[in-house]
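Below, in structure tokens: the form predicted alone, a single chain.
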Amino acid sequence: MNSSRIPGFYNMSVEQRRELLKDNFHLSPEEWNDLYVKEPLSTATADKMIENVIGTFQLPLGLGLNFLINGKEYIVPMAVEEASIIASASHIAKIVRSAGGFQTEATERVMIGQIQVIGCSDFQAAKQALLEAKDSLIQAANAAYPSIVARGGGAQDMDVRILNEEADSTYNQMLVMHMYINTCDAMGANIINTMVESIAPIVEEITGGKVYLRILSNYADECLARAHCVIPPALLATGEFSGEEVRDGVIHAFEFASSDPYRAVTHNKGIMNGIDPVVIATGNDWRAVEAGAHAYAARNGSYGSMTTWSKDEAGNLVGEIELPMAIGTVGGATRVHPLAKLSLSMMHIESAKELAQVIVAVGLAQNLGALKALATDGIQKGHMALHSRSVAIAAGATGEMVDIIAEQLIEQKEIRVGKAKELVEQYTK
């Protein structure tokens, strides 16, 4: 693939964004007509997908710029309505590939399916029971998705616990079994839910308890993708701010995020703001990745950051991010959606696992895009320029308008919708 780093790409017009996209990013004439058709989604294939359809709902699709991860050159499909988070992790990845890249890996894609067994009459010999039976569950689990093991996957181990063990009634305590299945390219709910539901009867018999729930974890803690990045301080300067200033206040505003779950809420949904676009962009469940990125920054009983930025021996700026990525190349809107099928298509993906190395780096990102802000001039100087082409729209502006309205908002320094109708009304007179 050509380098992501495309100067000059945010002043191109749509038409010429595409047209550049064509030439040299070499993916076929019927994927880049899904970018021109008005319906990329059709309201029929859709019908085919959830319930109760009355149409389709399209989000701004843009691209990321300028990642390098691991050597290899990416740009990043982001699905995305809110203003400067793509501008943002784009300016980053520039710093970051100017200090050599991303470097990012990932575990094997591991996934969790879980049954709860209430009503055993002992559920330490339960437990026992359903250990010593281990290999014969996994070979019953795997025969119930015989094409999931000749792909190279399937249930892998198992483990069980006790939850409740101290309670003065029988009827709180509940035992739970994991099995651990390896799901491939997948996402695997379906892998995993069609699994454990055909072992049920079997847990049953031999625990002497009742099954209810089995079902699929999102809790994916055996499914981990890492980034990692070091950048020395000179890259970091900012206009009056020197790079180790700018250092210093990014380390700072991660220990405030570390001790304190106020701010760790806003400091995680920034790095969220990276990952979700990505994650929607490929057709993935971004619910899941959502949930489960949060139980992992609270895995040591207080929620705290999603990424650990600190100073290495020569100064340099060390980022580091671990969550779990419960994501998927192949099997659901994946391989359904035609710009899902296009976003990995330009990214070049060969695997869920390379999928799940990209989504953290631009999380990494993004992170160091919103504290680099908050650490030198602020938030809203950089977020509410971009903003004021929205602004523009909502009171009314169209075509060239909208950015002649946006211009006059920023240097007035009045970003707002009613000061943006006050402008319109002039500019029709």
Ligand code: NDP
Second form
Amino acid sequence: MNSSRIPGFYNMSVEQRRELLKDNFHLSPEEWNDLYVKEPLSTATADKMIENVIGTFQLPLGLGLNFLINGKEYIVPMAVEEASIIASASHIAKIVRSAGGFQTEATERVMIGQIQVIGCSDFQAAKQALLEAKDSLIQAANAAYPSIVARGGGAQDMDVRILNEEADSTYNQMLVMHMYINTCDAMGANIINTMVESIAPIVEEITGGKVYLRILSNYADECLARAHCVIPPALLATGEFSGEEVRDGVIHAFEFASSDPYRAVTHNKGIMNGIDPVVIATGNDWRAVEAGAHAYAARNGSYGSMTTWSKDEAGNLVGEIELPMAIGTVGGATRVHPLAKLSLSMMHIESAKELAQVIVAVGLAQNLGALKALATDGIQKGHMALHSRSVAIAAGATGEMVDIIAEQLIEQKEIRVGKAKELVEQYTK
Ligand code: NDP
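Could I see the form predicted together with the named molecule next, after the form predicted alone?
Every component of the complex follows; first up is the chain already shown.
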């Protein structure tokens, strides 16, 4: 696909969309075939993935369009049940591409493994001893997972903290060792956990204490991705609102989120509306990404916005996002779920670093979509119109009846299940 712009995609049938993609993406017939089969993730495979399986649970898979990121076109697969998310992300991506697209970057993919040590007779001496043994501990961790070292990753650094040294309970006093591990293109949980478990006996020997927890931290603040966009106000004008009014409304909305946790949580939920669907579509662990993102939003001591919106000297709207992004393009379900494999292939993603950058760009777009709507018409006008089909289905509409009932709900400005039930009854009489 040369461009992520596909005019009229929204109005095509599912079959037409699939045919268009098939003609333009050079993917294997097997990969495409997974879109057509009734059960892309077979119950047999699912039964190997988790316990007590009784079936699989499906979500709609759609495409976020128009994304231009660092000059590269991206069609972004998004797995999500909520109406209006993909439309909004694609709408904002179209505006941002007219302004040159998103600029993104990512740090090295360094994740953190934690080891908790309790019961040291002298915590300061134990800390010192661990730091002196740094090189041999790193070597031992790498010996437990040589294949990641061969890929150019592995344990690279470590540090040690003492928590609650002055506390009077031995439950509180502890030494925590962090091992910094480059997990290359994997999210890395299993790599990290294997490494920290393997060196725990050495840590006990060095410190004279007892090791309890040995596990990665989902607060992946050494594995960050950033996105940035600059939008001239003229591109933001909508209905009776001037671009300057929209820009200022977005900045006021950001200031609200950065000053009030009640608003920040909802603001950030809107960002995760964009992030989670891509994380899910690519077979990644969305709980890990969610946990890290929200913790990072509180890194300054109080919970705030995951994005910032401001005005530059030329009056442009400037948006930025920076988040931990513990995702992978290998490992976990990324290569097990057939549609996750297809999603990664469709994006032409070459590394986890690249995927992390696409994900935060979608988060930034999603945030602007919500703030732009909130600062102008309010969110319900666009959202409820798109939600009307789900309301019709919830009321029992099927087949062609769904669109007919949905349209009647919009026309009568009553998009609720009770009303939809009345209409379904009338239709089926
Ligand atoms: P896996 O263990 O499934 O796979 C990672 C493996 O992929 C590597 O060990 C490596 O093995 C192989 N690999 C192939 N190519 C590459 C490459 N380019 N870069 C890196 N590795 C490569 O996955 P993870 O360790 O990433 O673990 C992720 C899973 O762990 C997720 O399913 C997550 O849900 C789960 N998990 C999460 C936890 C948490 O978040 N707290 C806790 C525990 C589990 P080799 O070198 O041998 O080929």
